[in-house]
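First, one chain by itself: the form predicted on its own, in structure tokens.
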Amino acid sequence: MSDKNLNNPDTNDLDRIHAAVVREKADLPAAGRPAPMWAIFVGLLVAVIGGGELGNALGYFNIESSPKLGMISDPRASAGGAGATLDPFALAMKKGATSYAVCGGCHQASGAGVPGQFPPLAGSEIVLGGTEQLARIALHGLTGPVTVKGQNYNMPGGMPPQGIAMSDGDIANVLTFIRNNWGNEGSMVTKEMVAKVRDTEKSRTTQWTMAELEKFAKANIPGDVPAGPGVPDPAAKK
């Protein structure tokens, strides 16, 4: 034995006794022990199969019928749609209520304008007027003076065609749709309408001014207007 360990007994007998606990592991009880990698992963499936087969069993993942989030089917007129029970002048305005978005900034979701700038389409003479100058101004757009209800209106720009972005019949909605708003009264109009003075001006990139559109201001478009105002109602025949 060294001079050390003779001189520091205790401290020998500390060492030994340290290294043994270092050797030994401590067991752990049986309800301590980690759960193995399998064990996890088919408690995780089958959690996700069980939770997917309530919700489908609740009607949380149908989105025309969810109660939770509140779907409905869409408007648009198909079979067993529900815009197949809207008449085509009902459904042309709730279209047009949502496309006339592009139109609001500009003549605001008042349909009052701007003064001085944008003018207003509630009562406008053009809006009311022939339907031939007005799908000419939606589809190419508008330039230079142009007055309405006495009052005279520049627009910064003018107004900017919206045939290129959009449809006719998309043009024909907010088209229906501003002419019976706030207070307005017109006859509907159609996207074979639209379409028969896009091919007729198919060649026109040029915005229009009022002194070119005055001989169209009285003129509607040729086509059948299968509902809403200046449409006789069938009862009425009987």
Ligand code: HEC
The other form holds:
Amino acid sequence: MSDKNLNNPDTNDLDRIHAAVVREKADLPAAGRPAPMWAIFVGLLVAVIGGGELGNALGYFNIESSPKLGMISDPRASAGGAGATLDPFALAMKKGATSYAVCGGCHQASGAGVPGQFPPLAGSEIVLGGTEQLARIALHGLTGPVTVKGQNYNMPGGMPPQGIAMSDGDIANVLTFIRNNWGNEGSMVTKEMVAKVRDTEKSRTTQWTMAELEKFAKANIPGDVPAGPGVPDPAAKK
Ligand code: HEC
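Having seen the form predicted on its own, the form predicted together with the named molecule:
Everything in the complex follows now, all chains and molecules, and the chain you saw is the first one.
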């Protein structure tokens, strides 16, 4: 370094500039050196992947749980809630499968029932028969002897009424579900249809017997089924 006094106006410009350059170089700390390209690349990679993982873990990228994305209105919600993109039949099957948990406690998830106790719904002539009869069993229950797939059942106490805890919509969906699950194929049951039967039988307080229901064995509740790609054609099914 120069020993000239740099503040002295006599010192020439070249000396001053040179001294400044030397000072800059000496002052440059090791950490101030530009990072090598590979380090920048690795750093970016960690930030992008790590940030993504973190965002994911915190639910920021999930439209349901994200505090940020939640502010954008979910397009599915405007059309009637989650599942609104399903056609009416698929939606009824989905909801019916959930409601079936109530029935499944006795009739089993497989729909096969329990020999000597709970009759099967899979392949049952009653499930695939008239919806007038089926809806009545679901709403008010059933007691006394009943024959399903050649087996006799007569459970003491019978089947408890389900129409107290379940709405018309719940029952409609669960009936659509049992008529179109485990290989069963049957027409759709709508909540308007169940409402019709509930209203007709509103003074009823006791369970049905098969003898009483005989006249409904083949009768279907009148009413339209919604249009949709998956909706079974009522005329084409048993
Ligand atoms: C507490 C047990 C129990 C529950 C819960 C129950 N059932 Fe039943 N169900 C029975 C019994 C027992 C019978 C036979 C009654 C008899 O012996 O008269 C029966 C009969 C039936 C029958 C006529 C026979 C057949 O197998 O086709 C249908 C249809 C039926 N149940 C549908 C349902 C549906 C749908 C649900 C749910 C919404 C349901 N059950 C809930 C016990 C139950």
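The term rigid core refers to the maximal set of C-alpha atoms that superpose within 1.5 Å between the two forms. Numbering follows the first chain given and starts at 1. Note that the structure is a prediction, hence the values are computed from the model and not measured.
Put the two forms on the same core and the Cα of Ala227 is off by 2 Å or more between the two forms.
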